[in-house]
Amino acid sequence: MDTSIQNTTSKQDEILKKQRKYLFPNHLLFYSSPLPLERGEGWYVWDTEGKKYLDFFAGILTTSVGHNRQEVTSRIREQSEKLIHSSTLYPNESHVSLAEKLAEVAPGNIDVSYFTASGSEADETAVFLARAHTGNHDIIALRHGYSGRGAIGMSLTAHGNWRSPGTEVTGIKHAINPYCYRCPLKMTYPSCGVACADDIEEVIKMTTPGKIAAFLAEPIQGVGGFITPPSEYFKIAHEIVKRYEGLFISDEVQTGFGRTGSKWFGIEHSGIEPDIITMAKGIGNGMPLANTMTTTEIAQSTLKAGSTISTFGGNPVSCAAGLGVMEVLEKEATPNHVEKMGRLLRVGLEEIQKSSNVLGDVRGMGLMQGLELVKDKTSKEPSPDAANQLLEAARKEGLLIGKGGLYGNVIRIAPPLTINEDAVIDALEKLAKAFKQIG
């Protein structure tokens, strides 16, 4: 036998082994037999067997500009040589620059940057931010969002599977979210007349004193299974939450940095100009990094909130990552660019779905698509088990996908936003050969 071939089974044993025992037991793994990873490029990574895989989940859309961009590691390993940590007490030149390039492409007056670790802490800063500005406490969230692993997170995340219990925030409510493939009013879009955005001022007018301190809603909701709203949804909603006092937060952790294709961010597509926008993820390839953005005047109600540090926040190794993916996004990944390889990808799908009786809804935006899939399309009864089968043979077929939900039965397809026609043909063409396997 080869020993090569031994040893490097020998070391992915060893890593599940290992994770098995030093590791917390409720820690989410892919596949029936996880897939420890040890190197990646471009858009490609590969495994401790040496096997190749096409990466369209991007590390939960993270690697925003691909695998070891040399654009990002060489600023990466230029910074670390000089300085790797600061705090917030300290200004640096990575962390202001940031900020003024970030303030180049945000949406509307925003120009005001509060760095942080994650995108879990840029929500929660979202929140105290308004809370402050406002003096109104309650915040309207949407079922079926995400936001974070916090107890403030966990509060705003409407969706069963993430929630722990006991850690519950006050002043937190849930409406209807526009999930037109599974309606939760049992109506068709359009003639609905978007009546789901309507339940927001319901919520806020039983369950509040009448004012708010915001509305957060992620444009396209990720973890919810790629849960994208009707066009005009958004236009309704910030009517409704500004006759009641609140801010507009856009959740962009995943939809940012024009993932959703032809805008920077995914609010600007419904036209409205929000009061606070968070990001995370793809700001920083995978680096720790996140930022809470907003305009200069509500920025200084954060004066009236006392004085506040982050330790790891502007971290100048990360920032400077974050330079070098805004770097390549101008360069290579523009906004256009991402709409023209979503509509080809977008195109492909919906081929898949004709000859599918599981794949029951494509949708999404850009480079963001998701794939419902269902027992039957007469029925629509969600099928995890489809999901995971599919997960499973897509993997055989090289092709590394995600899924998410709350039923666990959405395909969730996000690759690098740097993607190129030949490898979202070539990841069609194995998604294909999948879907047939599993029937």
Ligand SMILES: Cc1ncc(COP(=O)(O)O)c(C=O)c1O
Second form
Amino acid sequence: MDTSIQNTTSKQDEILKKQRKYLFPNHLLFYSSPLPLERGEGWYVWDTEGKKYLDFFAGILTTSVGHNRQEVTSRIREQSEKLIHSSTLYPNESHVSLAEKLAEVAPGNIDVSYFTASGSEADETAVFLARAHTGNHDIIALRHGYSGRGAIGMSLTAHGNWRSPGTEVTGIKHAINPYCYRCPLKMTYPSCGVACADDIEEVIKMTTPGKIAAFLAEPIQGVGGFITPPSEYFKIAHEIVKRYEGLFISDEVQTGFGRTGSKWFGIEHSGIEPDIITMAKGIGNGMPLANTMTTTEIAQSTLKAGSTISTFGGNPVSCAAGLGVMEVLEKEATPNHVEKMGRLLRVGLEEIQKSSNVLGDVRGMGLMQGLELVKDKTSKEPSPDAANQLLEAARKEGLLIGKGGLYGNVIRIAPPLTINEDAVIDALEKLAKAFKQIG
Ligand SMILES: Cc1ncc(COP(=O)(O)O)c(C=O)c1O
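Next block, the form predicted together with the named molecule, ref. the form predicted alone:
Complete assembly follows, chain above in first position.
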């Protein structure tokens, strides 16, 4: 064996070498030189070279209560020493307890759960449920939306970058989305009267038999670049959807669990009651855990499609982690805490915007804030280069942030919900320095 190579190669290089050799090349990796992470504590993570970073993307909005939280890790440890797996064939205490807990915080009459292991599965379950309940086939989703992998997830997604050609399933149509910074109708809010919402009706009339199974939307479009609809949008959308017999599915995979501030779920800001909500990411704090929730009445329709099983659905260890997450959120990262931290973050971001010609739009709610980067504020031409440069510059400053948007030009800021004032101020200082570096 050539030990000289081993001695001179860092752990980071070894990981990157194996990544290139043994993993599919289509894994999207942030940074020109990807960043292998080794451990985390609260809102900090460390790379394999020992460098510390402030984690303001939380995985992908997933470590809702931060890394290595005792309330979560001790439950994982205890449950894994008792029973790691049972499948949905056997009832299990952590499975039913988490369902009970989520029924407490879910809006309206939503109180019945079907747990799976990923957001893609949660959305797929919602689509099956809506079709079974209504007897209708068509689903209306929104352009710039993201619903995950798999044929249904990719078909719901309206983002060329994330769809695999030829995998589309039938019956999924896309209406234009409420993207005020780049209005698809070239209108201006509020004088537009939220005209974009009318496209939902147009699409239903033009492309369906006049009855739909459901409308599925994210309260804030996450991967799409934290696109935040005007406050009236979902009320109008809901009225249209009900007129055509559809169920309203709120995809809360990113916006759930207080992320948007002051409410547990993003759709609650609109004052409408969804029929189905899907969730994942933040509920497991990194453990594979997702959920589709609905009302007792709608859930009865699942029986029309026959019984179902899931090998990993309701996994006892993942559900135990979910119970730990809820405990931390309720005592220390309530929606009101998120609202307060989100306001502090927002004020700081708007301050940075004043002195930057590339920061075209600051948007979002709570601890879900997006920065749309442009060549200049007048042309509003998307600048993926500026976003890449900012990501690299922030990394140098010891700050991890995310990226998204159709053009890859939107910075996504979404720290753990437990974050405190000092950390928000620290992140803003690091970000301001990063902006200075990109000019
Ligand atoms: C809104 C939304 N729905 C669904 C998904 C799919 O979740 P997963 O990656 O867990 O399959 C994602 C993932 O980013 C998402 O953001």
